[in-house]
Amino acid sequence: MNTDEKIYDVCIVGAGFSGLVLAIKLARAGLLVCLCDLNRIVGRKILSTGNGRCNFTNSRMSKDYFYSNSDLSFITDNHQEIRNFFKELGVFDRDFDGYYYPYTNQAKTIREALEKEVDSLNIDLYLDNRVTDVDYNNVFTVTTSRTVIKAKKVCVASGGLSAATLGSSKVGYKLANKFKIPTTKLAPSLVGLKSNDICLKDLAGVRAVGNVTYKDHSCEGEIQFNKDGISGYPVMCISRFVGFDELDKALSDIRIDFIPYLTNEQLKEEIKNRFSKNQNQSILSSLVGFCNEKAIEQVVSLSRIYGDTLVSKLDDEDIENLVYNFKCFIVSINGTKGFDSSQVTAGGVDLSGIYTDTMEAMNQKGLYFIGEVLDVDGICGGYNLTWAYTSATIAANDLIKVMK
């Protein structure tokens, strides 16, 4: 293929999940799209995806969910739609709590749709193409390790710093400065927690059901506990914050309430109540059923109290003080597992140098910017799939009415 003679009308840097649904919906206008991925697959990044299971969609879908510097109400719900554009390429789901998997629960299904749609709309694929620059003089020039490619509109979809091994890429960044188009922090996020806190010496491989709080944000869920940190459900959703904070120097702890179903008054109330029934009984018998055992312990010994010892021996100033370590644990933190051990990266593209209602740069047009790059991360849930979904639509409902 000449590619000097060629142009396209949209080139899109990335064939992650945006990328590749732009493309397909671009194609199907009767387009001329290509797609340039430093992977030599598309999609590569969807297969780790939940877990391997690729949870894409939630049904409990808002601007709540996300998070960015800017004003995000142009997002809203459109989890139907997503189930729809899937299941149009033969993927069933299934609905867990609202969750949307593939029915097979295997992340490959949906890549695997997506590969085998653009295959079947023709759309030229440049992989194993890292681009280092695009250029601008009346077409694109899109400049990769390995060739050059001419366009009238680029779409820059090119994903954030997060798992480099699955290649990551600073490259949208880099475009948008080149044009001038501003770019917040990058931070981490649903990722790990570090910390060498004592009490991981004990707690190393117990899964708890607990909330977790990190200064004003707070998420439940189950904490999984390991020799060298934390993480699970609660402890993702609130690690960007632990990321922003890291880079600034300003880390605080964290605390764990391991017992959020009950008040502080009804947990007094109810060890008082279980002290009183069976004197005889040692603390740690009396209190089994309140959360994981392990964490018991922990919370007894944060006490000052021998696991041994019999309730009749213990005073209104120790259940006060089990009350405390309860439903205020700390573990103190070191930062997050960084980047290469996240699923998203938090911070990007400024969306105040980005149209919300078409995703083109306000400084250059015919540039567009979608997904991760992009300054918006959801919470762990399908969330950031779900932004990559309805940013690629956004852009792509705008280029073929322009195109068109």
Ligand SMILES: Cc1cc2nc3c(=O)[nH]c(=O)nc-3n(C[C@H](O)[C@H](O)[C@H](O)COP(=O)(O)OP(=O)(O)OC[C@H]3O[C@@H](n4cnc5c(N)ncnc54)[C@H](O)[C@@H]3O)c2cc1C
The other form holds:
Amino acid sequence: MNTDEKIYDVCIVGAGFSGLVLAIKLARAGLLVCLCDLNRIVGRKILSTGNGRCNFTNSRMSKDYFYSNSDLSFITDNHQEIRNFFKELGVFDRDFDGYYYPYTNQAKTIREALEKEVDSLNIDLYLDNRVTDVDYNNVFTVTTSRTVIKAKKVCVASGGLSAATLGSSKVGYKLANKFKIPTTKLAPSLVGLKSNDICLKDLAGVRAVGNVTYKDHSCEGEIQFNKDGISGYPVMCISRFVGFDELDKALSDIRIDFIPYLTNEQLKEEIKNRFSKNQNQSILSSLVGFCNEKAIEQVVSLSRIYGDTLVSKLDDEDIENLVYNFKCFIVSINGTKGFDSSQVTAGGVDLSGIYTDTMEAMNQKGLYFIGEVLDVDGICGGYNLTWAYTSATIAANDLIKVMK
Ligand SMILES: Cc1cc2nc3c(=O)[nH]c(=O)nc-3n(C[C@H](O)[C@H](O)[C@H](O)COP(=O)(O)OP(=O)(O)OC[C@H]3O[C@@H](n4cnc5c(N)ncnc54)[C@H](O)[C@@H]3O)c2cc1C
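Let me have the form predicted together with this ligand next, following on from the form predicted on its own.
Let's see the whole complex now, leading with the same chain.
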């Protein structure tokens, strides 16, 4: 138990990306700050971000890259500020078509830069301390698995439910409920989808470019087919909608357009031209080049045509079928691969209960929420770390103002 009567200005629950940014900003302003985390090191999850490279921001930045049940007009383009923050910590970056990574291409550069700054600012760390409760009685009392901490303000930066092995818990939502701050439904996002579709028997292992549509939501990129489902950038992008529909038992099929660069009419014309130019070719060799060859095989077989059929034997109805199956290849899905496999949690502490110009809870003065625990999730591309930074900065500015 913590026997000294130290009262921190701010106790931060969670030493992940948002908690670390907040702690650094507050300590630089001279506030007495501590960070609690259930892990034995700070920023454990950062190591796994961006496939070990940490895509920490993006030059295309606006509220349109984020989802929430609330208005996000307060989100502006701050990617240069984030780059500068890390540059000051000694991290030079690389720009890959607008996606920013540390120049080393190693996520550990980001984690270690944050850790080094936390150390040099003498921020107290309570690691291997799982926060179990927070109470308020003139000051806040934060109870962990090992100690009790007193603080004038508390900021909950405990993240979502994703990637449990890297450190996650329900504590943020539990505290919101305790202090009567509304929360929304939660669903895994940026996650692969489960499927038993028969097509996966032949497509497993294939990576094919295409446009993936789920209900009204579409995204283009490389789709990865596995024996038990589909993943890849476009699948991840639409996964949050599947996640919420799974909760509501309202799942629908996925549609894949393997040839998104041609309209149906253009594709029909293109196929007809090819067929008429080389009548003695087999259907499979005639279609080479339109998209991934395994996808072509699937589309041909779905159109009930044998792969060695000569194109001279095919009629307009066959061409119509081919066009339909190339442009609207259906994969039935059973849901997402769940929180443990997801990169981010969609939904969370409802912004309707939070002042978005300070990140303070409306129902409890001095209690703040930042990062993924809030009902804001971004698409792939550095947006979730940007949100963690943005919300930490908003809270830091307010805390510095009110504590000074
Ligand atoms: C595999 C993977 C790859 C990703 N890649 C990217 C990427 O490249 N770019 C991007 O923008 N986003 C990426 N993300 C998402 C991004 O990492 C998160 O959105 C971001 O880290 C959220 O920051 P946060 O501070 O809110 O939460 P977190 O970083 O999750 O930090 C929360 C902290 O709270 C601690 N904690 C939780 N409960 C308790 C408790 N009860 N007591 C004490 N401590 C607790 C956790 O241990 C953790 O350290 C990725 C996520 C994953 C899983």
